[in-house]
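Heads up, the chain below is alone and in the form predicted alone; it's given as structure tokens.
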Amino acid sequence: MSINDIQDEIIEEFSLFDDWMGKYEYLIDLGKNLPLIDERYKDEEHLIKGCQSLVWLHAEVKDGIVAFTADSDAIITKGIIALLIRVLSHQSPEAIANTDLYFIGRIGLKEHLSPTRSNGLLSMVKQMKLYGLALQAK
């Protein structure tokens, strides 16, 4: 499934909720179902800088496809990284590096986060795209 297909799917899912309380609950559920990062990657090297919460992110390439794993100490943040992984994992490094993550604006995520969480969201996106760039160069 393409990045845009997944983004469209997420936009449709979020449109089913009448208010942001429902959307937050959905984010929390997504975070609970996030496949956890291997404990050995919960280190300083895999920590995303710029997040208020602790967020660890690891990327691996197999047969030209990137697989992300992550974890966070905050439940909403864990849901946000789960959404990003859903969109960007199992894609090529080029697709990750060059994608426009329009779903973030369409579901209203950024404006419904605190300024520090919003900065964290941008840091997560930036780090995932940097992984795409770095892995593309290999």
Contents of the next structure:
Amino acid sequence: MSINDIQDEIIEEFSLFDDWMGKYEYLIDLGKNLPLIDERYKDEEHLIKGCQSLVWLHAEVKDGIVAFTADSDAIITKGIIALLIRVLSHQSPEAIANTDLYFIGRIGLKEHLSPTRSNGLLSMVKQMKLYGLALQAK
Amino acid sequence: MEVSTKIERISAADVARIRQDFPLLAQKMNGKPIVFLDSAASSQKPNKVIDAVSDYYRKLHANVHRGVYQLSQDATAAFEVGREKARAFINAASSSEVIFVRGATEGINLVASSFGRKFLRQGDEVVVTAMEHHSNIVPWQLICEEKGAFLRVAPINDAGELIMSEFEKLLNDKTRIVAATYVSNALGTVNPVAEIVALAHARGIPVLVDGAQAAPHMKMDVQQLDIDFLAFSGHKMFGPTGIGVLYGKEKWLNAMPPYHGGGEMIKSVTFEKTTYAELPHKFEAGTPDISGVIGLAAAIDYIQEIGQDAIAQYENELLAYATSRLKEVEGIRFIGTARYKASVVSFIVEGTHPYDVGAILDKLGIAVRTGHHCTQPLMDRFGIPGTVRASLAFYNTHDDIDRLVEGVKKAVSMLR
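Any chance you could show the form predicted together with its partner chain after that form predicted alone?
Every component of the complex follows; first up is the chain already shown.
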């Protein structure tokens, strides 16, 4: 599936929730259920430090496809990470570098990606795109 | 709120009237009436302050200390009335000891830089406490690094109280200054300032007090406490952002070199030699924040109309109520359980992250602060990433606390 197909799919899923509480409960479930990163990558090298929460990000490339794994100490942050990974992982470096992440605004979670939240998510997205750019250049 | 005599005790009816003075408190956040519990970060503003600033720009604005014309002299007079009110607010001996700065942070930077440049030598020591805000750590680190001096940190106990015996042990003949907060922004601990000053002065060491969190909640008497430097911010005490006060004893301020150079702070300038103006102008380079001073003066008036004793008493009762009601939350751990506290309740709930709790409270219309509160060393001391912090002002009600408690319970049930 292309990045935009996945984004549209998530937008579709979130349209089922009629208030914030449903969305948050879904994110919390995502955050609780998914093992997102190998414990050995939860180190200083993979850490993106936000003021509010911590995020760890690891990237692996196989056959020109990038696989991301990530984690956070905060569960809502982790739920959003699960969505970001669903969208950006297992894609080509080019697609990752050039993507426009419109789904996050459309599902009403834009505030979690604002610089003032300082939860590490915005830096994580930047880092993911940087990986895409760097690998594309190779 | 216009009252002819000071209130002895703030009643629920008084708070309802007080709330009418704060237009922002009538707003909604995420569709719900706002519960504002982040006054320790910045308080809301009463109409009296908003009107004073706006009236100044409409009717009185001209640069101060410059013009011979009437308008400039009127603006200067209003500005200097502000200085006099700030002097009286902290009971300084002279208004020349009251320097207007952008806030407590700038005040501390001024002292660290200027006092440090003059008095710190290689191998000297600066003593701070483990509960300081970054703004009372980093300026000292900068000057210590420059001078080859060392920062010494007085430890706290598990309740978040300064361990006085350990503090005393750190004072020696290399200690040049002690910098300590009056009230901890993250824990609410009220430090024994008089005792800190007495121990330091017994060894001839001056003391800087960070009064940012104390100013809105209690009387600070620099003469009674014998404080050498006191810094506080207008925006935490119902005044405008961008204005604050640095108090310094005249003997220190006279001995210190200027911090910033520019207009207003000079006596005469030639390319060979510049001589500096008298206090307080020596430390006020450039056009000051005139509207900020006028807004701050209005905030001081407002606080004094309600009465600082009544404010402290009301807030202490509200804090006790908040603490006792939050105990209903299963798995709650209070961070900061000092015997003497002011207006801050900081906590974490087992099995939840502060960010998640804060994000859910936001959706419920409740404004709290989450994170490390610019006190990373303090969070490390307690071995936690941060806390949820509710901070109170006299415009908060029991109803605000009830909604907080319900909100936290809701967040916990969603997160666990």
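In this text the structure is predicted, and so the values were computed from the model without any measurement. Superpose the two forms; the largest set of C-alphas matching within 1.5 Å is the rigid core. Numbering follows the first chain given and starts at 1.
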(Q) Is residue 100 displaced by at least 2 Å at its C-alpha between these two forms when the rigid core is overlaid? (A) no
(Q) Taking 2 Å as the cut-off, check whether the CA of residue 115 shifts that much or more between these two forms after a rigid core fit. (A) yes
Q: Spell out whether the Cα of residue 51 moves at least 2 Å between these two forms when the two forms are superposed on their rigid core.
A: yes
